[in-house]
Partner chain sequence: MKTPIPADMLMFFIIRMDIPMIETMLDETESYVGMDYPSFIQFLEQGFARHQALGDSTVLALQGKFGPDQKAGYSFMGNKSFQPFELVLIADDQKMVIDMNTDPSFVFDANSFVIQK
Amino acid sequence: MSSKIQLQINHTPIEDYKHQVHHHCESGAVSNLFSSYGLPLSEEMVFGIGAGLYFAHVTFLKTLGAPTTTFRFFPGQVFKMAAKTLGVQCTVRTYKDAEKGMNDLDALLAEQKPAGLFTNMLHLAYLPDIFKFEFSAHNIIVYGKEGDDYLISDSIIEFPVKISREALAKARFGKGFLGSKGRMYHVTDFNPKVSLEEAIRTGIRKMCKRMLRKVYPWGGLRGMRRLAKGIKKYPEKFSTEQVAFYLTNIVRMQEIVGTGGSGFRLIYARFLQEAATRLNSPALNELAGELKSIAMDWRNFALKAGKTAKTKGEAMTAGCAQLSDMLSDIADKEEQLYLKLLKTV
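For the sequence just given: structure alone, the form predicted alone:
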């Protein structure tokens, strides 16, 4: 039985804006933004409908000097996919001129419209030091202004904060990795008759097909298996220090940088549980359990990688071989899971 989401757009959403803490900046920001306009969706539901789950290991693109490893799809795509699938119409802008970007933000706030922004984490003084590095696709919501200070809802910290116009402009127009050019987005309208159930199915199908397809050697399951082979060769290709650095960076991206643990697998498992209730599908609930088990495999992989990074010589070589086998096994399990998900939806 298909239900429709009954929406009533709020013309003064800033007055009712509620800050909610989430695991990941983009899915959390979109959840908070949509909720402020009368579309209350959990972070997990946004992430699932937005087909956020992914894997890529790109050796030719460096993050902090190491090959880029990501466990989610590219920045901005969760928001784009979720909005498109749910029938939410949004305006997205980028800017060459910082002053123009800040003035447009002020105009939106004057109309009582909260806005999502891409920012550089390095320039957000309120973030803990562990999150301060060059990354210009960190999503925050600006929901108000007091004098020259902006009211910021950053879903990965506990409370809203205030930052100055100068500080926000610097964060928006930082020149670091994935320079965002002041990207700003806000809701303009939505389809009041959208089917949440069909949006769930669409999101699941999109994610599964993306993980299973073999177009790119660095992406999806193909990328996981390629990395598994690569890790095994690390000790003969790189110095001990470089192997340790590469392994540590993979763990960092998997467990620390906004993933909610196990490379977003736990978030997606909770999405499947919520989807199982919405679709009255015991099969989805069972698959959520399978993904939680795979998430623990990822956790064990991270623990092993951390320990291997502290070794040398034969111990490091043996550790890398074990990591290769572990990652190959995870890829096999995920492949079976995605095939079953496709059949289920």
Second form
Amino acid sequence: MSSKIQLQINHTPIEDYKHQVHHHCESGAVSNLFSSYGLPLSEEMVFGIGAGLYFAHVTFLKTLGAPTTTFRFFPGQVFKMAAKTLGVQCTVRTYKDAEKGMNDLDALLAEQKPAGLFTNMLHLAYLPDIFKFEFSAHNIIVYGKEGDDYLISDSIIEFPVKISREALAKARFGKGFLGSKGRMYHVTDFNPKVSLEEAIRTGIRKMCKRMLRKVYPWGGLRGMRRLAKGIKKYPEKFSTEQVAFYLTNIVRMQEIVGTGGSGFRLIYARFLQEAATRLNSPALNELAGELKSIAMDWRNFALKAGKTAKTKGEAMTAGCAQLSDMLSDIADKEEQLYLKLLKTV
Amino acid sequence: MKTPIPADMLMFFIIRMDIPMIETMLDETESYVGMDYPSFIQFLEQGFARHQALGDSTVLALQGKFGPDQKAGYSFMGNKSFQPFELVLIADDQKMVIDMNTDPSFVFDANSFVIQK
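Any chance you could show the form predicted together with its partner chain after that form predicted alone?
Every component of the complex follows; first up is the chain already shown.
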């Protein structure tokens, strides 16, 4: 049975804004933003409806000096897909002129509307220096202003913070990889026209098809299998230091960069669990269990990669071969899971 | 410790109180904070257990200063209990942890960004 979404509206979105801590900045920001409009969706639900789960290993694009490995779809797409699927109307703007971008933000706040911003983590003054790095697609929500300071809800940190206009402008318009151009998004009409149940099904279908699609050699399951083959050859192609660096970077992207562990697989498994309750589907609940088990395989992969990165010579060669087998096995299991998910929804 | 460790990774795994991942970052043949590897892991396990008993789900990593020279470093406190976890990490410009200690003189920098309720 499906029913139209019922909004729980008490005050204006800004008055109702609550800072909640999450794992992933984009899903977390959207969860907090939509909740302030009376649609309390968990981070997991946003990530799932937004079809966020993905895998790509792109050797021609470097992140922190190593081939880019990502476990989620492009930045901004979770928000876009979740809003579209739920029928929430949003406006996304980018700016050439920083002053105009800041004035537009002020205008939104004056209308009592919280705004989502893409920012460069390198220039976010409130982050500890060690966590500042070049990434221009870090999502935050601005939910108010006190004098010239902006009230910021960054869902990956424990408390809401306050930063100056100058500091916020620098974070929005600082140049960098993926160049955010002051990207700002906000809700223009919050009256979801679809049922949550249908949105869940749409999100699952989209994610599965994307993972199974064989168009791009670096993306989805094809990308995973390609990396599996590649890791086996690392010791013959690269120096010991390079192999260690590449493996460490895979662990970093899998376990650290807002993934909630196991490359977003744990977050998605919790989404499937929530979806199973919502859709009253024991089959979906079972598949959530399967994905949790796959998430454990990913974790074991990270542990093995971390240990292999500390070895040399034959031990490193053997470690890379094992990692290759582990990854192939994970790809096979994920393929079966996505096929079953497609049949279930 | 002799081998530098990527600071973002080590700190993140400490924040998450994730012993198995911390183990992958450390060298079993080295000593840390004057302890051999097994003793240091035990020190971390006991510290994390104390924080979990206090209701902390993570520890927060914050900048601060320590010692007579007011050297910069990072230390930790529980996300709910706000009790300190006495481990100080010192990182270089390359964002590598090059030293650790348990200096009791460590003081967290006042965080002017946090909104006071």
